[in-house]
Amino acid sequence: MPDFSSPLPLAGKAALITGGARRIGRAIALDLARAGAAVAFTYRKSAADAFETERQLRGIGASSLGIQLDLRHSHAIHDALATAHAALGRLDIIVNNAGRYEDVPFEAISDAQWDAMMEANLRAPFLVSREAAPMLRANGGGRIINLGSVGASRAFPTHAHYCASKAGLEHLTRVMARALAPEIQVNAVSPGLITFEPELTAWERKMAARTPMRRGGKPEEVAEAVRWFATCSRFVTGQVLLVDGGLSLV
């Protein structure tokens, strides 16, 4: 359990964010480092955003690393673990945010296409998630988060890799769940619309006006949920949470 009597929840926890250097991953690593985690982030290409997340980190008191890693291969998650470990001291909170998204026709979808959606959405996590399951353990358990999309329940006719490979991952979450238990808590945060410049394109416009709460949630809301799991009653596994403004009602 959390010490909630403390005014840093995560105090002495460590964190692992995979595609933390920017958007949602950024937000999140951020949230767990204002609850007091130490944060250690994965990157691919982004150096220039990792350089100023780590910055952004450092500013308000962090221990932070940024790794830059290749999802794809499990022998580069190993050592990026390892590394995280090593630096941190230990690692309590995994959370497999770096992810694919794209719009394509379904007949357009290519097996190239189709592939990389799978491996970036659903073969990553379950990597990260073995290789992590040993270091959690060693703490004496650790929570696992997922980050899933409203995708995975609605069938958006353009996306059908991208909703099948988070169908996907929100199963393996309920999986996991049951498989890790009882040191290792797994549980997913499911996005809606979620904006990220002021000025909406033509797609976010109708999106929002489809949401009943009218508008595209902030990459800091779905932080917010994040840090929910991190921090809720040890009781809680296996459980999908929605943050859409009520998309997935429509």
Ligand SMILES: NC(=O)c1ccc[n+]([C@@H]2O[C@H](COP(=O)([O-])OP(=O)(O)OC[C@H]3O[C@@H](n4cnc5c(N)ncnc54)[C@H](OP(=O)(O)O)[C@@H]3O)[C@@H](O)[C@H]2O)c1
The other form holds:
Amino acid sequence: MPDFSSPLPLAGKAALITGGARRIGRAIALDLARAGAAVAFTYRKSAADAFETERQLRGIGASSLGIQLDLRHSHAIHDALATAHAALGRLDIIVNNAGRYEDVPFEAISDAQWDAMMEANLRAPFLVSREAAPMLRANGGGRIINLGSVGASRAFPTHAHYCASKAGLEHLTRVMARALAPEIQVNAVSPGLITFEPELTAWERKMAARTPMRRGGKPEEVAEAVRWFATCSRFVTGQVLLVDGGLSLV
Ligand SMILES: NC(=O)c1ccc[n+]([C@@H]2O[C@H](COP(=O)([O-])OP(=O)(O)OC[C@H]3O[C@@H](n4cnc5c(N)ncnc54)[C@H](OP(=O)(O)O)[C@@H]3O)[C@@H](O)[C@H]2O)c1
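Let me have the form predicted together with the ligand next, following on from the form predicted on its own.
Okay, now the whole complex, with that chain kicking things off.
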């Protein structure tokens, strides 16, 4: 039941965001906290950024917890989710945000690079969702939101492993939406070019020029779409929302 004593849409709810220490993941953590959620997030190497994200979450007044986690290991995922659940008292929203990205010509992609990409972008969201599903059901229902990519539907020739992993994740979103219904809604937000610094790299300038909106998106714009799926009607599931300034149309 929503908490009607609070005007915040996620008051009384708890969210876990993977890879939430920096960049898009941090923006999602802060946005969901501003909407009233208690927030746990995972990080792998970015301990200093995680410390800063926790500081900002505390500044919002949110219950928060940063958990060190390597998403390659299912036993570690089990422990991290149990820690988050124990600390926050419940879990209602899972955001599979952590991911890997690299630019490699097709014939130069090594076995290890292919496997690492699938591990981070496809296997980890599966493992986290499988582990979280009973916890979400325990509250009568919950929401899983995956971070896809415009690369799932556009064929970028030097990102074969990345594009394939994100296409897999978007389809996994649809399959999980059926498999976990009716208690759990599963949707995806798929960003296009997102920029973090005012000064763009040459590649970012090229992609921004190609984007119909003529700019890169902001992490906060991705977070807003994630919040929409975290708060929307219980009748929306299995959907992919592109937040790409129209790049997928080009
Ligand atoms: N940025 C964009 O323009 C863009 C465009 C399309 C889609 N996306 C998607 O949106 C999401 C967020 O994007 P982003 O650019 O903010 O992501 P990012 O900085 O590339 O990665 C987010 C976090 O994922 C964590 N991570 C990666 N591999 C991991 C592993 N094996 N175990 C645990 N954590 C791992 C890293 O944590 P640590 O730093 O702590 O190691 C990293 O900070 C990603 O899924 C990305 O694919 C982004």
